[in-house]
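Starting off, we have a lone chain in the form predicted alone, written out as structure tokens.
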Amino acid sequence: MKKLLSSILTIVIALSVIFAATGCSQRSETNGENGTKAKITIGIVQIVEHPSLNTIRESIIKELEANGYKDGENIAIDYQNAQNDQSNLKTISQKFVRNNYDLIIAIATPSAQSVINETDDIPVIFSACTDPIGAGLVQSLEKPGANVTGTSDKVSAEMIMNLADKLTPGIKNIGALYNAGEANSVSVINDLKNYAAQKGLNVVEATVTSTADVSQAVSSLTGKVDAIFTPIDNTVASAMPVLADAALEAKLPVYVGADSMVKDGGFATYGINYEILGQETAKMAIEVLGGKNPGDIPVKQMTDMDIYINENTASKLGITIPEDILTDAILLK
């Protein structure tokens, strides 16, 4: 009877082991008590709200859709902005680490470097990071390694530069306007002094470390400068109507680093589309959600560029636009 008895115990725990298992199995397939297959969950999180970026993440929304995977309905995505805060970045970053979701989007630099700080295992696409080696995003551009990949939004300061001495010929000294704490400005900064030195020009710094700064940097500048050149920036972007309104009352043209950056008042950039940048990156998320390794897919430098002119800036600063830069240029107003 012991025996028989022990026989029986032994077979009950083994059942009880089987069905555990067979359980927890079940409830990783499954999204509550209705049996329904569990949602793909995407975190996207955004340094700041401007417009360059605004548009990026609404244009990797709508490709993911394009492309079957859709809000509410196969995958759930969770959106959230750090205001422009370090602290709210970690917070956000630990969040969607610790409810272990299945892919990461962080958009702009400061994103991508909270992200990838808290976690080696989720997949994390980054989205306009200039300088994404010098960043310490990836390990390289062709094949970045680890669980990290994404697209840059890298523009040459030369080609601006070399654009802002065709519409306002005779700069001598530029004004270089940025936050020093962005490592994508800091990237493109040195490539405007690298320009500036081999042409025999003067760069005078203005640096900001928050929105409230910009209209003091450009009263700084003004009576120094014969032009304004700001980078892809988030600070500054943050507050470009300010600068806009600032520069035209000096009589400064603005060149920037992004299309909205002209929307908002600036004056003239040479520059990427932040639609097909967002496009870019849904499509790197869409091969990863595919089971790509992240590490595997070379970061997408975008290599088609416009011209873009703000209209209304360039009238009240009385600049008349040449007719061979009017044929391939993007008005803005």
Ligand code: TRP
Contents of the next structure:
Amino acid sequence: MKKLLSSILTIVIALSVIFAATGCSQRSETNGENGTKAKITIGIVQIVEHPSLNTIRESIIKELEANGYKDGENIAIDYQNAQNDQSNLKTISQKFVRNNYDLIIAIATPSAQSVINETDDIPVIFSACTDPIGAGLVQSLEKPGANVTGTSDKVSAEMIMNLADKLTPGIKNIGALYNAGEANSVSVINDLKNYAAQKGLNVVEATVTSTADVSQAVSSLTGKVDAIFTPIDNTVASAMPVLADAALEAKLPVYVGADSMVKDGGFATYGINYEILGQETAKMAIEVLGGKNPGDIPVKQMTDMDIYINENTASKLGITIPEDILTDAILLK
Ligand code: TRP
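May I ask for the structure of the form predicted together with the named molecule now, the form predicted alone having been displayed?
Once more the chain from above appears, this time first in line as the rest of the complex follows.
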């Protein structure tokens, strides 16, 4: 009898130990005192505030929400903006890694480069990186490998220049305005140089390192070029109003890499839809949250392009848009 009692006691003790242990592991999944289920933590880092990047971020958050991932409910988003400063980028990336977030979304190339420098294991989804291979983010678009994948917003310098040739024929000298420190821009400028070499055109470069340099860069091109080409450059995009004014003064059409730069006074582009790019970025994040390995998800490139033209800029420059282009184009003011 004594033996039976002692074995019952042993079982009871053992069970309570197991129970306590399970309870403990449950507690570690909660957010502390209130006992709610732990949220999935997502860090979002954006290099700078400009309309295109804001559109992307808003679209990502909206798409996550549409799929049941709502900030403040089952996910916690820590959004940080680096104000176009490399050292801020590093601080933010290090903080995200230190906090051991479940996922990091990096908007634009400089953000992605900074984040992948800090972690080899937290899943990283980059968004709107023009040339992920050239920027050293992945080694292959089809099979990125490691902890990184994302979306690319690559545009074609050739398509934009063919459009330029129809809108403002006779361009011989093209001013290339960009930040040479942005891998995303260098990639498109290299394509522009190839295009120019094939067509026997001349490229005159004007590089900037900050938004403050843009007005001076336009002055350096004035009188030497027939048009300005600026790629999907975060520095230039942040100074679009200055560029638009300076170019109008110099009577130069500005061909740009993104719709938002047309909206901000640039003349025209053949570009992608950034709202869709944001949705695609969120879809990848959702796959990864569902357990998929980022390295197994191919980098997504946007294939649908549209012509965007700023009507006000056209009329201020005295440019008449040919009928066939007008019917295809998305007109902005
Ligand atoms: N493609 C840019 C990069 O790789 C980011 C970007 C997205 C951007 N949309 C833009 C830059 C519009 C300038 C304008 O960093």
